[in-house]
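Single chain ahead, by itself, as structure tokens, in the form predicted on its own.
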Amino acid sequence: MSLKPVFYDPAITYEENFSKGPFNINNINIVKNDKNPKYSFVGRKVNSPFGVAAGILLNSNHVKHAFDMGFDVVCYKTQRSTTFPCNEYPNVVYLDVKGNLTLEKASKPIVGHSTTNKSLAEVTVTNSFGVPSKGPSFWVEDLKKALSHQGKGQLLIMSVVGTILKGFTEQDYFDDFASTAKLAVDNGAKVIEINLSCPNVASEGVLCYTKASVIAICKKTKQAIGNVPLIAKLGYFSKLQQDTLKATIIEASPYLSAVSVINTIAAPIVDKYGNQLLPGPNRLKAGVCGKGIKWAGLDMVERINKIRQENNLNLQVIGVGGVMNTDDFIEYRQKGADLVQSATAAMWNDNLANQVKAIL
């Protein structure tokens, strides 16, 4: 592939990306904002309604480069209350997806490759990390460094997730979301996002489709962090799950300032011979992101926008999924997204924020 990686290089391991990234950033023009921020998100004034979703900003070095390049609302990669390993390499592979990755297509095996000839605008990839974390002994101090890189009109969101430890009850697991969020707030985080939608951790599963779990976690976390804005990251709800989606949004809204949609769509990933491509147990299926899932992100933004309008909810919406260029940004805004974030495209195109700002 001719595109040069910036925030994440799929050709090397997660640990190498963590220690060596970001890449290809020599002689950059740091974006300076001299104007008063004119957009608002979760009560904060920001330069633009655009940024980077949780996943590719592995540490404060990555966060600094994102802010330097004009991404104004970015997520520090999801962290835990304990150390947690990354899934085996490879974690990002290019997929044979033509058009939209519908739920029907995602139910069947998709062939993955280590390289691609597609342009960035057409790329669809796996995202199979398993939410690794170096634990608070690393991320607490690194979060403080990341926060120090915020410029005028910029905002860092801290993403956290609960971890099931030996002997944990369900309530212990839910409490771990809250205590991890509080630890982040105690160390300077001004906005918290809770990841309720990761499809790549077999032991913990996808929480967002169980309404009672979502409500319990949101309530506990909000009680722990007080007035700090709370965001819930959700996955795609099918049309058959519309009633669950509506009830979940309405009942969780008293605890939330925003909802972020979507995470990924899970699908079985195989090699050209039909064998499981990603090594390790429980990795036949992986989260898919990039161009192929844009339809799902747009659909969820539109549906949640309608729910909040019909029920007069004080809730903002973040649109994520397949935001590869400025046209995709515009589509999300037209569907009702208050903020739009990219991850897949930003892995290679750190000029995307400047391109978006040129059309605002």
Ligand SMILES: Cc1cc2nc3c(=O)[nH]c(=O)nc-3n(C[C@H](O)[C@H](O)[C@H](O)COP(=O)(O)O)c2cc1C
Contents of the next structure:
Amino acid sequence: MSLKPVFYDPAITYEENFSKGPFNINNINIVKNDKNPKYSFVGRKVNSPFGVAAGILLNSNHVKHAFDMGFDVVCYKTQRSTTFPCNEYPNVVYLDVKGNLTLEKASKPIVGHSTTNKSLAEVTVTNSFGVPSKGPSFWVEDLKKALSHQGKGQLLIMSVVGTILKGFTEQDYFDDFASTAKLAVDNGAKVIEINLSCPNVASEGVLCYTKASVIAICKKTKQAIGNVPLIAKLGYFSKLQQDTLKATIIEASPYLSAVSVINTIAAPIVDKYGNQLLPGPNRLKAGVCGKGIKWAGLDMVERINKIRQENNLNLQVIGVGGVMNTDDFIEYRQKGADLVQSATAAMWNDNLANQVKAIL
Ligand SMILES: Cc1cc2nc3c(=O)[nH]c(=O)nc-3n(C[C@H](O)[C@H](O)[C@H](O)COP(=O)(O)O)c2cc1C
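Could I see the form predicted in complex with this ligand next, after the form predicted on its own?
Full complex below, order starting with the chain above.
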């Protein structure tokens, strides 16, 4: 049985997903939140500690459906200060990954396919978009619409990223994170997430592994947005990077309300002949997400939980990566996640929040 897409259909382009999605939502059973929200996240009361991670809610139509289906803390797909094109199709392909995608496995080519016969619980995919944006002329108004869909006990997080424009210095690039976040806040965003972990924009690299850059961006952004809670989205740190992780978390924590871990694990993606699968420059490697990376998300939650306990940090943790079902949600909560989010599984299963609520 093939998977039925809801929030994102890998078989069609990003633009088609943007204008036509979400899909297969005819029998929608809107979740009523009539009780008092009893969970808390970044100082707000929420109905459940579960939601959708940045990436699959492309605009306010997608956000509305996520809230309707009871996902209580959801991210609007990462936006920029300027228009930015999407990488060429395909952007999401199914991967041959058996068990955990360890860093050792991720260093070798992985074969990608346009279809799968796996069950959703077993799916591992790559996503490679390059963080497209229609620019503020679109997203500012659309963000307001998305915010209007929040019900009681629901929270929209606005995800933003900086852009390197021609002639920009490093400081200009960092300032762009801050001014984009400020623009979102000026237009109603109540929580900001900065994406410091995108592996798909070759010219910008993966920021989160350079402590000085993380601190500078967090500081500038926090100064720009004042009391609005700030979340930093990080990638996976290997055990060899533990000291950097610890120092980064401790030094960034004065500016942060939460960290979100993890984004994806980068790996070379090839076709069955071993050739680069995703067309275009700098796309041999792409971010892997879904089932195969759950171990890495759990590991980061556990390590950051320990760092915050040992150092008395007032910092919440969002667990992301391979949350395919309610058992995965429970595992993340047991490791210390204050909030859990899904991207890959939620692409197809818009009932996941209801399933989680049934076991709370
Ligand atoms: C289709 C897709 C698009 C994504 N786009 C973004 C993005 O724009 N910004 C971001 O911070 N993460 C993005 N991500 C990463 C997810 O937020 C998440 O960190 C990652 O996929 C791991 O969670 P999962 O295993 O539940 O998918 C995207 C993921 C997917 C599947």
